[in-house]
Amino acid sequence: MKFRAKIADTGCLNHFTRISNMIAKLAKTCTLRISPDKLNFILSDKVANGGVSMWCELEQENFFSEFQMEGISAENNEIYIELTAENLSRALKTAQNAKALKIKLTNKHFPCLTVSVDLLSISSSSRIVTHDIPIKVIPRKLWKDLQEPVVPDFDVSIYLPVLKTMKSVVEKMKNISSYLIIEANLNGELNLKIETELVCVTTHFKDLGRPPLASGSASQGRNPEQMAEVRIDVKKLLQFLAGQQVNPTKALCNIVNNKIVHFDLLHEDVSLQYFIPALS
């Protein structure tokens, strides 16, 4: 079991930081699955986690300019680690302004995630800094509850309006109860709505447009006003909000009506899949 990369471009460092640090955000320990083509930073839906789930997806290619693995045999030619995302996010903010970035499979006394900054220096010499994350390799016995999680068959699909304002709607009404309705139809209408016994606050976005349906999808023959919705932990969207730094290239809320809200994110070339399920 091999591996070793190298980020050599500052855009591709920059952008690689960025996700690091989303990442960090949305889970405090994540698996890192490695494979030929792809990374991949994975929350599965344990208890623990209140049930959110994440898949976070990136093409190798398009961030190292070096790229060699080797898993656990030829026929599983994948590497699954856990790690702490922040350990991740702290070690790649020293490599703001750097030269190079290595990262590497590693056991020093333990299994470890190296990751090497070559930094500019005011001489020509080059500093190297080093940080060794402490790493669990996860048997292929448990891949099975790490893979790509199944889509559900969704009631409305729809755009969502811009993260900051949202965010920010959001915040506010943390204030005033631990949880949020989503709703939303297939009119390109959302709805965010919190009720208490004292009071009922809704915040409408409108005009928000959908995708086009796929043949066969639940939505199909749907009365367009008909509003599906989700009950949440408010804290488990405020969170997933907290960490979209940059407003993705395209935002996409699904909602399977009183089971699960599904957010579906593209930043440039990573694509990010969030899952929060419904509170009974």
Second form
Amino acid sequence: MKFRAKIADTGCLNHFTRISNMIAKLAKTCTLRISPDKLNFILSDKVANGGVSMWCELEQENFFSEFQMEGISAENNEIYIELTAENLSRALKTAQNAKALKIKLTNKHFPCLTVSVDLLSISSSSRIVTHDIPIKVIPRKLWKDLQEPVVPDFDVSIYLPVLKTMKSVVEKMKNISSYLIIEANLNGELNLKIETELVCVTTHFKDLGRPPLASGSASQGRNPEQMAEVRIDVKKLLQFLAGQQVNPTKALCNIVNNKIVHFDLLHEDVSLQYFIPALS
Amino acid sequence: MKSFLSVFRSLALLEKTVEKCYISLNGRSSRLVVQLHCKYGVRKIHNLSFQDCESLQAVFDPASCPHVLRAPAKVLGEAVLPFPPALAEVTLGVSHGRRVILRSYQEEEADSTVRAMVTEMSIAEEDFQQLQAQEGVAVTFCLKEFRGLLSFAESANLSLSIHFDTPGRPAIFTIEDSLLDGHFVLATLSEPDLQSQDLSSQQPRQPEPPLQAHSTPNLDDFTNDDIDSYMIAMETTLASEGSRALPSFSISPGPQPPCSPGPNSEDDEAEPSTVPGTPPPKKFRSLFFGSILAPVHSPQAPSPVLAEDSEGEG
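Since the one above is the form predicted alone, can you give the form predicted in complex with the partner chain too?
After this comes the whole thing, all chains and molecules, with the earlier chain placed first.
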């Protein structure tokens, strides 16, 4: 099992750092899956995560000038490792003024993901920072829980409003209630609602676009005015929104009535899917 | 110090308005008097009360330290940036190729399941104005204090000299210019007797699998610490159903090299007696020594290389 890769371009490095910062905000511990073409950051929907799951995918050739990997075996040419997301983003933070960054799986006293950065220094001499991020290698028998989640047959699909606006609304709502209802219809209307004994607050977003529907989807014959809703933990929604520091290239959400809300984002060339289940 | 500092709080304001400053001692009323004579006849007088106290004289002599490094404070200031702000201690040493290494020092707790990230900064000899130390020496001291004295030296644009000796002996940091010279003395961690770490047990480290092949002892080289040998060990213990044929290998028995800390290597726990004048010795994890020294107790012939190294670094 081998992995070594190199990023030589500053733009790619900054983008990778931003993605890593986002992952660090979305999950404390997550799984990194390394395959010949892609890197995935995965959070599986365990009880420990409150049922929230995440699937982030990036094409390795968009980032790395060199990329070599050898999985556990020829038939299973993949590597699954678990790490603390914040360690990776801290390590990448030191690479802001870097000539090049190398990442490698190593075993220095314990299994690590080693990030090695060649820094530009005031003098022309080389300065190298190395971070050994402790990891846990995930055995193959557990891989089945870490596969790409199936996008459910949703009732409503809608483009999201500006995430920063959504975030500031949800931040205020969090102080009033722990649960929030997100509802939307096929007419481009999305509402965020909270209800307590004393007060009900609803924020209405209108004229949001409707993403093109796949044929045969559950939402095809649906009355466009009818809302599909999900009641979710407000903190989980806030955590998701807080992770989006940059405005995504594309952002939409799919709602399965009373079951789950699925956020589907695209940050340039990196896709992020985030699932928040309904509270019972 | 706080009350004295508050007199000089706003440097910009002081530069603009203060013409003269008189500092005097008023023994009768136990007051340190700071008089700021400002523009337009304004006078600000601060009376700070003080107490007589016994002064402690630290006994140290930079000349008695065999090893010296000197570099502009700016170089060292940049070098500590990658370390997490909360990190308590850092190890400073000289490695192969006369490079100066700063490495985060982690106190290893026997029951910790979450390991901390290890950060290492490597600086070329050319960045130093003086480097009088052999490869393999290293001392560990408090990073917070080091950062403090670095920021002072940086603000005055001075070079910092670091005089150090064996681990356990104080490290002396000096700065000097025409107006002042400063000596900062920091305690360093002492290392336990290397012999006592020579364990004959093959106790596994948790959570790793019980079988472990020792890779060739060249841990400093980025290309040689592949995870392959570890992974092969893991595969055999998991009885995976893969069809890949794994070569058999022998585990090198015998003493673990001093560079392998683990929950079971803590049996040399007998409290070392404290030497007056030095801080209580802590366990010194020779993680650092492991990476820069040739192993003191060389393990048996290195186990066969099980997987080819990928191409060396360009």
